[in-house]
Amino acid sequence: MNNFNDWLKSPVANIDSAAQEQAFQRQQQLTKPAGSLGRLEQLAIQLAAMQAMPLPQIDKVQITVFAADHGVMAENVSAFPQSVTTAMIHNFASGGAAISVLANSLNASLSVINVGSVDELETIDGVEDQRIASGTNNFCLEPAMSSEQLQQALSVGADHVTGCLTQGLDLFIGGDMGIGNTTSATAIACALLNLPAETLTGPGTGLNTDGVKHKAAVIEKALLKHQPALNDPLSVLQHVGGFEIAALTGAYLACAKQGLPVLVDGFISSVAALAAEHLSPGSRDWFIFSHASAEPGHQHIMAALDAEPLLDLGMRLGEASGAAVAVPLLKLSCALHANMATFEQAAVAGAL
């Protein structure tokens, strides 16, 4: 990215309003009563503005990993050790992870980039190293990261997708691996939405109750001690954020920018999906929210975004599991918007 604070407050893509009319009026000629597919018949109509196509396609998908480890796990705010997020890392590449399982059933590529952990890992079939530090900072301490190393992380998501928009997508889909990275999400949503620590903290990796209440506590000291500079949101993604968190905004940042569709996993990715829009208002035409997430804060950040999740099936995974499960919805509504027979080539007299 050669100047990016131009790249940054570049406009976000246009969708296109006359294939949108033109998939909504063909949506009217097929042979069901009008609106008898619901959401099915929206997705197709959602999806022609988009790409700019009458007709859609959800052929070439991309899916892509960011990894990062988190400084704030000093704190004891998550079930798991940090040891995880380098073994998760090792199986996606292997191919035993739940996002390597949906990405080779949907013949979709599979990308994953480590921008953060904590050890410097060695040479990893399938595996990106765009390695900025040992993880962040403890945020209860001081900022998780320099200006430099957000911008740094914001860029590596861009230009990831550039890179991508290169070979032809038609839908690109972020996911996260980062081992406490829901404390710093929540305290991302809680500083944009000016929310407290309580509403929006949930178990995470499964935390008790009192586990819980221990994670907002945390969230809240931290948003307390960077109050002052939680101003904008670069700010905020600077004080309390994660380098995979910011990779993600970065690439859903490039997608609105690029014109390309999005489809939103679950709690982390919907919340660099909320920083995206704060940084380019706009940004958020180009989201496809795939499902809701069990994790209490998501509904807060799906109202903020007037977001209706396509799905709820009590996932709380991650690493894009739960967009990949939605793409076959995508499919089929673009199968039914192509290949429904219209009124006139079926014969049928008049509307139903």
The other form holds:
Protein chains: 2
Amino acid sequence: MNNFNDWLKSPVANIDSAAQEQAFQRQQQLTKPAGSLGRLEQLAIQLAAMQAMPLPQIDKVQITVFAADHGVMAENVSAFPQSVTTAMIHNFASGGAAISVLANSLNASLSVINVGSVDELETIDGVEDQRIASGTNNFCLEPAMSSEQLQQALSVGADHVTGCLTQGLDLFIGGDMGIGNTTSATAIACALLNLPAETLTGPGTGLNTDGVKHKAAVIEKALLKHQPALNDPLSVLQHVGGFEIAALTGAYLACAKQGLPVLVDGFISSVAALAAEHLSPGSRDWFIFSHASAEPGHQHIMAALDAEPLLDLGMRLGEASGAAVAVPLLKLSCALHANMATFEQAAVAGAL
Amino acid sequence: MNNFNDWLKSPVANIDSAAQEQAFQRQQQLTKPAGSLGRLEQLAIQLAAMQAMPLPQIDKVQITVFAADHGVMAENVSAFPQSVTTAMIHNFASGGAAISVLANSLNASLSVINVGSVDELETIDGVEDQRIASGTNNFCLEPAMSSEQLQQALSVGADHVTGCLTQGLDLFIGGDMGIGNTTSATAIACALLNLPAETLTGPGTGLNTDGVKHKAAVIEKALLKHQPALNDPLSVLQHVGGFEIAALTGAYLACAKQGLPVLVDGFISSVAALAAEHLSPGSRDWFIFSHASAEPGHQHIMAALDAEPLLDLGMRLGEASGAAVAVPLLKLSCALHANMATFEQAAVAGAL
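Based on the form predicted alone presented above, generate the structure block for the form predicted in complex with another copy of the chain.
Whole complex next, starting from this chain.
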């Protein structure tokens, strides 16, 4: 990225209201009672507006998982050990992770980008090495990263999207892997929404009640420590963020600025979407929210973004898995929109 | 069907609890926090129990739409004219209806069976002619059908499923088409659940508030007229049912008795599922409920069947469209279940 600050200040793309109106009109003519396909109608219209095409399509889907480690793991905030981040990077690459199976089933392209595992990894087929540091710092003691590292993480995400766009793309999905990252994401959301830690903190991968209490106390301590620096979204990401969350934010910003629809995954991804909206207001126009995470704080993020997720399946895995599961809904909404007969074509009488 | 009464009294198949347990154990070993795939885990386990296979599959999907007309249309209970039933039968066959597009997108087999359009139709490619009568009678004046006609309708559905099963099948989806059929379905549900018409009556394809009030009054009048005959589910279907609803009921019963999983569509289909459960208790074990219909009475049917539908997209079209949209969730749950690596395979450490 040549000039990061200019890029960050550049406006988001506008959706195409003419294509939106054409898609709306077409929906009224299809052989069904008006509105009877519910959100599938709205999705087709929304995608038409985003893709600037009266007949939108979801054929080329890019799924990118950003992985990194978190210094705050020193505070004992997760049910899983930190070594799992690295093991899962291998699992993504070898096809055994949930998102690997889903991407394969959906015929979507899957990229894995290591932006900061604790361990330096050998070269792995299918994993891009963009490691910024050996995990973030423990943000209970110091800022999670330097401003240069933050810029680097945002740029990795943004440059990745820009690169994907040169090959043509209908939809971008970002995902996260990083043991401890609900702690960072919760801290970011608390700072951006001015909410106490206990409101947003949840079990993540599976803490018990005491574990959740401890995690909330850790987050509250960090928020207090960095309080003077939490007055703008960039500084929030620097002080309590994670490399993969910042990379996701950069990717989402690049989508919004270049006009590519994003299907947002669950808790971590929604916090990245919230950060993107705070950094570049209007970004949210480019986001479709895929599923309601079982992580209890997610509903607050959804409310702040005025979002109603498509699915509510009790999922809480991350890795972009919830977004991947919602892809068929988008595909089917486009198929219905494009291929159903109109009342005129089918000689069906409309409503009285 | 050789002996209808024997068949009706025959028990439903048992699910396979050994396969269910094996699938449950496998889910605990896959590389994800336990339970983090939410309902997708439960679906895989449920399908394993139904298909008696630790690794279930949803490859061969049969979608069958039963179409018929309703004498109660004489009471002015729909926003659409009765001619639409016939026009939509043509639309299904020519590929322009929502379910035609969905079946094509899902690579599912689509059958359309005319069990009682008002008009006698010419031979249509892709439509099976099993027309029982020129629509049902107006059940405000007389029973909707004779007991012989009811038996015929149930048998059409059941025989169809039995025929499909000879070719191998992983999942059955039934759908409905029949202008006026929410009036019949609502009357059936009121009779089976002993609820007043105003509790269950909704706008169907798009009645306004006055239209819904009138429709509820029509249903209440019919329930009052036939009250002495509404003491068993067979008699309920005969007096206030429809040919397509009875055929759906017969199809569901055949699935339950022969052990084939059913993905149930919205309001009409759920009423048929309710009737099947009343006719052969335990049938419900074979039903997966696909979506929450926007028709307000649907939630009462779901509560009565202790069902939590997978999707809530505000759909209210019928034709099996909501069930079709949920098929990818079943496919993806099976793919995740079969193809994800175990902790051991991936050398990922489990929860502390």
